[in-house]
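First, one chain by itself in structure tokens, the form predicted on its own.
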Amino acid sequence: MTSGGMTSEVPTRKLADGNEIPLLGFGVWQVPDGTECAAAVRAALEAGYRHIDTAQAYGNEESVGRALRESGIAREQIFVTTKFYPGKKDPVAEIEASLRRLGIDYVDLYIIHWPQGGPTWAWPGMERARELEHARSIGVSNFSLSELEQTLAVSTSTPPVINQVQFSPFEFRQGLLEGCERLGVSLESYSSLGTGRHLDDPTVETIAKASGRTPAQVLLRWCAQREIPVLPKSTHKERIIENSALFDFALSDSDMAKLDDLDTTGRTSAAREGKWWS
């Protein structure tokens, strides 16, 4: 079974705005503020991870940024993202503060975490945090087809680029998919693991014995083979060298086709199940 890191250089994706993103990024949700974020960053980035997704909402943007000082990589040479945080007001201030956290003068992507109070109302400071030189990129997140065109068509200087969902064979949103593509917008997936529920499901376990593959790297290369940036989460060094080996193999048609049909959303255009927010 192959384990080991990244056999050559991360894909990118070119978004609509002319910028790249790189297909694998390393997530911290639910990672703690301190050493072990700080860790697993630096093991991401000493792995070949040269893409690294936080969020005002993690509360952990100070460890990502002293990782990337302590990684002795250059600043162009990381893409960085954080989430704007609905339950503020102002996405300019907040960037602003991020900046401040992570100890860098911008990031490569911003996005509207989720839809919290209508997706339209924060679109006018996003593209202003983009104006201000403070985010390269800016996008959405858990932003249904629906409110997707509905923040498009408020757009008055740049649309969005990116809209980072949870999508995996088994939350495979078709509807949505085909949606951003046919606008423009590109799907990033988050999740994609089901938080480590999807591992241990037989037809992604009958795939990956044949492959030679660990059922992980199967439902990222799932995703990449797509061409859609996926961000897998460990705090465990050998898992994360074992996440990037991606990009030296293939899943055959009829082994992307049995992953399809464990779609349990119906290919829906929608982008969660249902709000976690008030």
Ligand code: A2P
The other form holds:
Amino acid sequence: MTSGGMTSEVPTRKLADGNEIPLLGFGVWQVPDGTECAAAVRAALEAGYRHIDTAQAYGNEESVGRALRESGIAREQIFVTTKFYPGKKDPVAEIEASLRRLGIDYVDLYIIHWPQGGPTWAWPGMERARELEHARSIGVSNFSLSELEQTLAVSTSTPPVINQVQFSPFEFRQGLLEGCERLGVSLESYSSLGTGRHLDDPTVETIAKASGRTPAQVLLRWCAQREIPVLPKSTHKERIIENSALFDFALSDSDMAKLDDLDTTGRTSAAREGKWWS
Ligand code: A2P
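Right, and the form predicted in complex with the named molecule of this protein, after the form predicted on its own?
What follows is the entire complex, opening with the chain shown before.
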């Protein structure tokens, strides 16, 4: 199967605050802290990724920071995201701890990881983190449309510019996507491969075969073609490279529609089918 090579330029999407986010990022959820994480991030940077997505809850910020330093790539060329763990109280204190672990002066994006305890209480602290220039952009994750609307209503200086949610053809949250667009919030996809579950779906496989691409590339391209940033995770170098080759082909309208029809959410405006927090 053709996996293609990394195209030299990863397209970006302009956020409502004017900052730009690369449509391809590297996700490190469930990558253990230490050598494995640092090696995976190094492989991604060598393959041309310039966007790394970590979180306080992942426990691997130190390894991400080590890989950033070892790469020798200038800080401003890499878009770094981390996420506020909402089991803690103070987004400012937690981003300051993240910056120490990462060994950098600011993150490009800081988002509330999930709306534990309600969607609005942490937002003033997120705005403060941005005012202190600890984060260039701020946003949320796992927020439904109504939770996003509540957050926008309490925002006094900076509204959220991103909502990072589980999003794939099988979790085609069209109500959420259209609501986000209307509110000036960019939707970002996590688990675009369904943590691997969607890769052997027959429709995805058929489209991949006909386009000379891999199932992973088809699933990721389905997002990227809508200007939705993707964050595929892999600890295998060849897959890291494969997942980066998304911008030298396009899916036809009919293939996009066939993939849309795989939706199992009823085109929901919810972010999740179930919550892991109370
Ligand atoms: P691994 O890390 O062993 O390569 P998601 O991004 O939706 O969370 O999916 C990540 C999962 O999919 C991981 O288990 C990862 O396994 C696997 N994966 C990532 N890229 C590919 C690929 N190109 N082909 C097959 N499996 C992949």
